[in-house]
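Below you'll find only one chain, the form predicted on its own, shown as structure tokens.
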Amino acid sequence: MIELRHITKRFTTSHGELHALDDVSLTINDGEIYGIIGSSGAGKSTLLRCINLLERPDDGAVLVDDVDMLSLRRGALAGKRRRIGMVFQQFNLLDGKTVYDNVALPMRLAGVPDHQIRERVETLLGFVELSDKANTYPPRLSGGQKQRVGIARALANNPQILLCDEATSALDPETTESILNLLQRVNREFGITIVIVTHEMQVIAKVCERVAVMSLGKIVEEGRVLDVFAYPKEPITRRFVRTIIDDRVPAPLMPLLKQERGHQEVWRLTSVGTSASDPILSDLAREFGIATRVLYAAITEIHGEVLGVLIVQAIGEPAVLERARRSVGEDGPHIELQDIDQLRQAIGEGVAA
């Protein structure tokens, strides 16, 4: 388990001392992919830099299997690294050297004999699928196989954590999905905990189980993947969720908000699970003579789960609709009443974007 407890972290520029990390406290189970998300400065990176002292923080408590790294000495910190993989946004391979060499050089560092070194390579390769170039130079690699021979390295020294800075944001689309699913093997048939910092939310999507959401050197918000897709609290969060459920009213649709003359709510229902494709809203429109109409609407998997997202114009009596919304129940979709002002804001902001 890794343990991160009010780090901070200070750098001093010429505008003077930047507080890169404040107090900022998670932590990290066994055997799980946690994905730490923000935008470009937010900290996330010297965040997950703090986990194996590549950045010692300036207070604060780093706890690796309950062992404070800032107390142990050289050699011991050392060994305790060489369970600590990581890889890199720009892959960080050494161009002179083949790849069966870029894989065997952590071993090699650490003292591990030839046969053994051998023995582990071909293993790795063969596990990122790049047996047939053992002799290949990293520049003559795409981005892809540079990512995977990456990866081989990082698991040289059977690490128990792997770290991935921005692993995935120098690849296009498709490869990107590979290297999750490479990520997601190594998870599964090794047992190794995943970091994973990212400004992409479709990474945090495809293969994380939580995720903080950092800005300004904090941890805004944090939970289950899921759950932070599904009831995102933060603006910031929103807009990152919103680079896949884009959950903001199409503003061609904003003037049927006016026309209507009788009472009208606009509901935000969320479904998790087979509940994302009931018929909930025929199911009100028979038992309460409500009319609804659809403003916006999505689908989308989440880590292995459905998420249904509408957006909804509900018309009728007050005491009607109010009845029609706890009507729904616990085992139904969250309903959440939304305010027409602050819709014309969204609609606002996505135009500014």
Second form
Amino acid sequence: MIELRHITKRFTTSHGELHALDDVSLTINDGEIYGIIGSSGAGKSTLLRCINLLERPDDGAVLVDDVDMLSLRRGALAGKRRRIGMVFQQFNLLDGKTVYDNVALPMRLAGVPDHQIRERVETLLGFVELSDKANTYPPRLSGGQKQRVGIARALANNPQILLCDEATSALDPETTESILNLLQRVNREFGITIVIVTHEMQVIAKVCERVAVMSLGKIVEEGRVLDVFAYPKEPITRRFVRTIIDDRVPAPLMPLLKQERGHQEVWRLTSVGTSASDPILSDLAREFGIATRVLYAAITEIHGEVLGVLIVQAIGEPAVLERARRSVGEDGPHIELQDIDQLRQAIGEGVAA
Amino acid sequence: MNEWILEFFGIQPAALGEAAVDTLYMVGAALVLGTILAVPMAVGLVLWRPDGIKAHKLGYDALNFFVNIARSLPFIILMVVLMPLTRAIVGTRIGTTAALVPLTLYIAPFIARLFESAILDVPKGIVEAAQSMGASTWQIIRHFLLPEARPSIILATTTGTVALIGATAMAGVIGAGGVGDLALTYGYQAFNTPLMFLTVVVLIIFVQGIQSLGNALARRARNRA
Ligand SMILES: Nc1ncnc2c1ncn2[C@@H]1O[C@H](COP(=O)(O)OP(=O)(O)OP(=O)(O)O)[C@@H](O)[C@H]1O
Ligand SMILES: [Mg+2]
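Go ahead and give the structure of the form predicted together with its partner chain, now that the form predicted on its own is out.
Below, the chain from earlier opens the complete complex, with every other chain and molecule after it.
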């Protein structure tokens, strides 16, 4: 278990003091894949680097498996770091050493005997599917292959934790997908806890169980990934969720709302699981005689579960609409009444963006 | 053949051979000694700099100042300034071996600067990766910084060697032998033009050869893959 308690980190820059981390607390459980997302400069990397003390916090406590990292002496800290692998955006491989020697290096530093190193490197290169590249030098590898070597190297000393700082940010979407699959295998097959820092919401959606959203040195929102996607609270979180589920009513549909003569409401329906694809609209028409018009609809897979978001215009008597809303909310999706004026604002934002 | 050489260059062939050996001896020995001194200086400059992994203001400022001072003295002046030290170490102020003292102290800071910038060119991420593996400072130097800087270090050593050849020519002033001395004694003082040209040709071949060798080694280290 990783526990960060009230972490504060300040940097002195030419523009004065900079609060890179401001009283950040976080708990990451054994065996989970935890995501940290935020815009550039939010403090994600600094926070990640506090876990293995590449960055020493000015204040607060770092506990890894109940060991107070800040109290460790140099030798003990080095030993602890060997059990915490790290993967980087720029790979940080040694260009002058072969793939084999790159992966062997952490073990050589730790004084592992040669025959054991050989066996372990072969296993690891097999695991990342690069056995045929053992004698190649990193400049000859593609980005995805380099990151595979980076991951194999990080696993060399049998770590319990893997820290990934933008591990896929330098890769194309397809390669990103394959690296994420590899990280998932690392997590499932070896039970390694993985902490992923990223600014890409699809990385969070695909592999993370829980996520923390960072902004200006603070964690502004935290929780199960599915919950955060379904019910984002903070504006920054909503912006990140929109990179996957762009739940804004398209501008050309707005006149339909304005021109409607009868009583109307706009509902946002959120549902999780296979019920996301239930025929809810025809049910509403049959049971309550309500006419509905779809303004936005999306069904997305989030960490292996289905998330449905539906925005509809509902037309009918106010009392009927209210009854219908109650009935839907009881056993169906989460229903939320939307302010039509705010919808228009959202569109303004969308056009500007 | 021997007679022909004596007649044409006005010098015993053995003296030519001796000059070549003296030059090689001075360049070789000063290069080895200078590099041995330069590596710790370069490493100190890199580790102690304000954003280095062992930032140490006083150590850095002192080392930096020393290197700058040493680098601002022309070799011919350094040679004279160091005479008392040379006598203390070698027992005499003149001769080929005596010249090694100023040559070494001339070339060490020069190479140290070049090594320093070669090491600073290693991406910062390499050091981060090393630290994340729990590498000690010594391991970072030994297994990460120096090997990754190798191609640039080879080129720096080449530049240093060429600079040394230039300096050894001046060492003739304090009675050291070598190709430079030959040119001074026979070429300049005795107006032996053929010998002058011979030394010029020999020096050009020396320098060209060393530069080509250095380039080839650096290229091999860089794209070994
Ligand atoms: N060593 C340092 N010295 C001074 N300022 C720093 C240092 N490291 C980070 N910072 C500053 O701290 C803030 C947080 O940096 P950090 O690298 O943690 O952000 P990030 O969320 O990882 O951003 P990015 O997505 O761009 O990597 C930034 O404003 C950055 O400029
Ligand atoms: Mg970062």
